[in-house]
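Only one chain is shown below, in structure tokens, and it's the form predicted on its own.
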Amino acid sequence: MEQRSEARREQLMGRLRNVYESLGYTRFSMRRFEEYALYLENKSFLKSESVLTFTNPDGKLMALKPDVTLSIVKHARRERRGVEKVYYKESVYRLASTGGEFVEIDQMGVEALGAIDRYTVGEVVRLAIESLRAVGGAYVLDISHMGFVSGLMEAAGLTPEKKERFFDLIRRKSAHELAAAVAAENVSQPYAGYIVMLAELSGAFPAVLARAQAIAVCDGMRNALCELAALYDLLSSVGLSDCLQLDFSMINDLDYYNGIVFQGYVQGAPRVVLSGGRYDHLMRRFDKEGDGIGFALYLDELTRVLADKPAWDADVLALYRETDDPAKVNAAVFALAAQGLRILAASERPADVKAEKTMVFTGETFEEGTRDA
């Protein structure tokens, strides 16, 4: 199973690399390490508070990197123009979920950092949506919007305690509770109701998108439903708009996300595969222009997911007759390789060779269908 799982992998970060260049992302490749102080100065942005550090022989602290997107942005130029479009394949050292060891964990993203626009946001969305389609199978999308939680927050007038709780809350769903909290704290209406709402306004995108309209009580909540509108517009005008969930609990931290946030789950894996968002404050926080928005797909949580999956030895066999042209039949093959697929071109139908799609040659191009051995 293992050696399946692995051969899935290396042919996921095949096709991933080649949809993520294709769009003008450039690989990004950075040290195993930083100083340690990165990350103790952006606790809060990290998965996980525990760092693994050691010192290094001039007696400085530094740390096995637990987050890319920190690196990424401390590293970017600090003026550009236009946007800045990058991919890495990483890995970064957390403390398991279980066990309370600290392992090594694979990831493959894309971050685009600069001149942010709303085509930029529908590009990286799309580009997410693409890297859970390359998994296989079934797979969903939720989406949320920081400006129209941090909206709410403002118009109810809450100090950033009574937020940070009430986040906390909100991100467990725990509407019982964030009930009793709001009331202990006399949280005036109709803003105390529509915060309880917040743990549970989750679901079909459109149906979401209706009640969360219905709530939305200042400009800066009513901005951020349009930007979701659009980008659901966007998604659906390219048959994309089925795998998308609203889902107003998934919260991050305001001190470096705002805008669009989104998480990816496929079937068969049990946790988050995806994760990602707008980070403009986090540009701030590094003193860089422009803003970023980018995800990470976690790699290791796939690795039942791949293993399960079949072991194709090409996605397509390609097959074409003697009598062909065989300078038509080179174009056309290598046309279809140029696409990012692993093709295996054969005149006939090998007996043991497994392959995703079969493709047979018309005189011109490769067109997908069955023939005779």
Second form
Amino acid sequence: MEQRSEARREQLMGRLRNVYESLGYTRFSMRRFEEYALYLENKSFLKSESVLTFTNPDGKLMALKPDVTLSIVKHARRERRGVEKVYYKESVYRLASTGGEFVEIDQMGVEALGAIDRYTVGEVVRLAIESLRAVGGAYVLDISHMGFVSGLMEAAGLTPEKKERFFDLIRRKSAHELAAAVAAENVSQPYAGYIVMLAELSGAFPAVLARAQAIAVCDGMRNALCELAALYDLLSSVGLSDCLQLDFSMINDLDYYNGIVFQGYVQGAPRVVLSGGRYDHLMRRFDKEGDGIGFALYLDELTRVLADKPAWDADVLALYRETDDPAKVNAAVFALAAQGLRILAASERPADVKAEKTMVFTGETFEEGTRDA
Amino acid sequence: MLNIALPKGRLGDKVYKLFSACGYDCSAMERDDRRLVLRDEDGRVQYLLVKPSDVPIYVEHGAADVGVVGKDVLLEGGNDVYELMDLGFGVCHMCVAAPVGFREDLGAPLRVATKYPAIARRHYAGKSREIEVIKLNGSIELAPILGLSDVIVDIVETGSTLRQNHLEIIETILPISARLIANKAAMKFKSGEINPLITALRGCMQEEEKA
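Beyond the form predicted on its own, can we have the form predicted together with its partner chain?
Up next: the whole complex, starting with the chain shown before.
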């Protein structure tokens, strides 16, 4: 049966909540706003820099939250034992991806804080895959490891400004401009060639992993690849590796992220719909013990995927007469609805409603036909 | 099927020639009609003919999987797309030009007429120079002649339009050429179609270089 995107989004959120809760993640809810300073200090962590602000009565500049992870980490206890697992379903406020105006966006996500081990990384990545799968249709999870990229930059001895310039070109997969930039900065070989390779080091997991192994020049890079290989093995053993792709051109901000990072795509949505990764550096910035990993699902990006424009407003237009016994009509309407049909009961045909078929009340039940005929 | 956004006009004709030489030909393109969506008979490619400055928009929103567009448009629009290749044609430069003999008054904001306000702002912000941007849509060279602006920021191919209007280049901002761009999600789901296109284009370009 066809449904509108809103109903399907609710359904998706319900299903995800069950998945997250069944693995011991508890709901984390929070205020709608934070002090603006939080976002000002962590601008580069945000998906977009535009924040909706207002002044509260004592003159403090506040912001409607554009992001949830910062709030969760900020308000988390400083000390913890083991791993704290939370999920959230919150509204966030940011510029629409089509630009122009601020919009309220439903966002769901998962965060694990504390002693993150390989099991926990695998669990969170699997939850990300399950979240994409729940949307329905084909999906891809792009994976990378920040240690691989930062290891290469360190080995090449690059300054932070140069790194940022190169990162920008790598993210755009602009190998031609990267080659020119690397040459202009006199980066020594073989690092120059390796940096240019990052832009195109993407595709099927095992093949790209093998190509990456050939350019691992330091322990940091080798450890990153070991971790990626272990994650791949874990996910293949549970039959979930088909959707995985490696893409070293995906680079998150090194001030926050380290380790595994990932982005999800679903068929029919032109942009990233899920994004996450390991953010131990973010935990340090907020002076919290332990490490962190999590992801967010951008439900606004799924609107088009979830909208399969129904051809009909209702499956059945159920027509009764005002003279019919309301109790009998009531029983017959609810009996039809119990069969899983969308019923619109009316005493007169509404002007702007398209129903797949029309049924008429015959005194006991509804029968197919039209009253006017 | 691969959806390819091409800029209408001269650049688009050149791009189509390159693509058809690489095996991405489409007989419908060779008939000169006014259709904007042209599909190959075997359904392998579909060309969309759009205004040059709209190419990255079609690609970013996924209406086209790949597209070809000048670097000037990419820099101005700042669209979130992959920039996969420099196709090496449509070569020109983004320049600052002024009337011959122009002397800059550093005590006042510089008035800049341009089709590219974002590029102009970024360029002068990098030098901490205050400017007033006057956004025009064509015949930019006219602005300094009439005193509408001090200088212009525009693309310059041969410089003959500038010379004829008594203008000269005072600064080159960066080189421009045609780029192959791709939608990020299409790169994941249609890499089996996009990667062969890149390989074919590289092959064609290498042969051209040899010739």
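In this text, all values refer to a predicted model and were calculated from it rather than measured experimentally. Residue numbers count along the first chain shown, from 1. Basically, rigid core = biggest C-alpha set you can superpose within 1.5 Å across the two forms.
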For this session: Classify residue 16 as shifted (yes) or not shifted (no) between these two forms, where shifted means its C-alpha moves by 2 Å or more with the rigid core superposed.
Result: no
Problem set entry | Core-aligned C-alpha movement of residue 41 between these two forms reaching 2 Å | no
Exercise. Comparing between these two forms on the rigid core: C-alpha of residue 70 shifted by 2 Å or more?
Worked result: no
